[in-house]
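Below you'll find only one chain, the form predicted on its own, shown as structure tokens.
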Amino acid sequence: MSGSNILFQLTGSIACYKACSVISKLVQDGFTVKTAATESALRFIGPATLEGLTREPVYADLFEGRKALEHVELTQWYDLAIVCPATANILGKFAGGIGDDCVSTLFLAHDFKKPFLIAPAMNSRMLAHPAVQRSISVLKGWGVSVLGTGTGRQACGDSGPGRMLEPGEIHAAILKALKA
């Protein structure tokens, strides 16, 4: 298990700061972690933070020099992939087969023999929206492990379900998926 390769993908949510704690813990545990991020995620947390935590470059631009085939090569490299935090937008893209950024294209190249985890993070009204619930149902039907959400105060000031799980809970879910 330790020594496994993990692709940790981030999408645009304030919860990106919590994801950094999970990444740090995984690296400390001896996992090799590479990160991919949407442009929106990089507005919440900079590439320097992710590179500092993993000592690996951040994959964000499919057209950056020498990275045109990374979405295929990375899916062959990792033992487990996780999207944390996962926004309503990325859930819809995944369920709809849309690959218009690095993270969504990586999902389209995913080998479903390997674990793929999603840790949602969004406002409770967004989480309850029928389109988001349909996307979650579709993804689960494909074998994706959609983790639950916490309940509590959200960045917008609302309170309810949709809050990303705590770093320790996500870390434990990753360890469990690697043991399976």
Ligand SMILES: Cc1cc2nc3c(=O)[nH]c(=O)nc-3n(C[C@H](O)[C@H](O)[C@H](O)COP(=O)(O)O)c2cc1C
Given for the second form:
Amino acid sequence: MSGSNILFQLTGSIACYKACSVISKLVQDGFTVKTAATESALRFIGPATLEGLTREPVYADLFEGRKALEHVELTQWYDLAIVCPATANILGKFAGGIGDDCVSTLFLAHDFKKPFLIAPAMNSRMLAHPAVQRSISVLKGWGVSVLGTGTGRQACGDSGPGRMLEPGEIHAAILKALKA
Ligand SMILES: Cc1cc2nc3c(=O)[nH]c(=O)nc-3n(C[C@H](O)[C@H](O)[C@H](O)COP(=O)(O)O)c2cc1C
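Moving on from the form predicted on its own, kindly provide the form predicted together with the named molecule as a structure.
What follows is the entire complex, opening with the chain shown before.
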């Protein structure tokens, strides 16, 4: 379904660099991609990269004048939303109904008739933590597609599950969800 609108959201993980290749591929496919990012995500990757890839402004600050109330319009605009990479923190906020930044507030306005994908990225101990497992279970129960993770060496030096899926796998999951 090239021509669909995708909201691509990033949270604070080293895997933000991998997310950029997914965004680039989606733009090349002909999708219109807008990005939203947490403050932490913007410490891993700059807004210039996201804006350069998408030719669209990044949504990061709910209170930025020009963008006030655009978050509700944004949730009506997209055909699919994805959080990639998704931190342990954002999973907990989503599952707890917290909306204290742009990404978590957008989720509270999500229409569950549309696909919402999450690509977790974290240390294997964080992934195994009962708080994170509970968040994933709550989100799946609401109909969110929580993608798996890969196993292997992590940025912290540990090895195990929790590595974000590779860009090609995430791209394929998005196309599948859009039936493109
Ligand atoms: C170098 C570095 C790498 C990090 N990588 C991850 C990660 O992959 N997954 C994760 O859940 N948190 C990671 N964190 C911690 C989060 O960035 C931190 O919990 C932050 O508050 C998340 O904010 P956000 O969910 O609003 O983006 C990392 C922190 C640092 C400093």
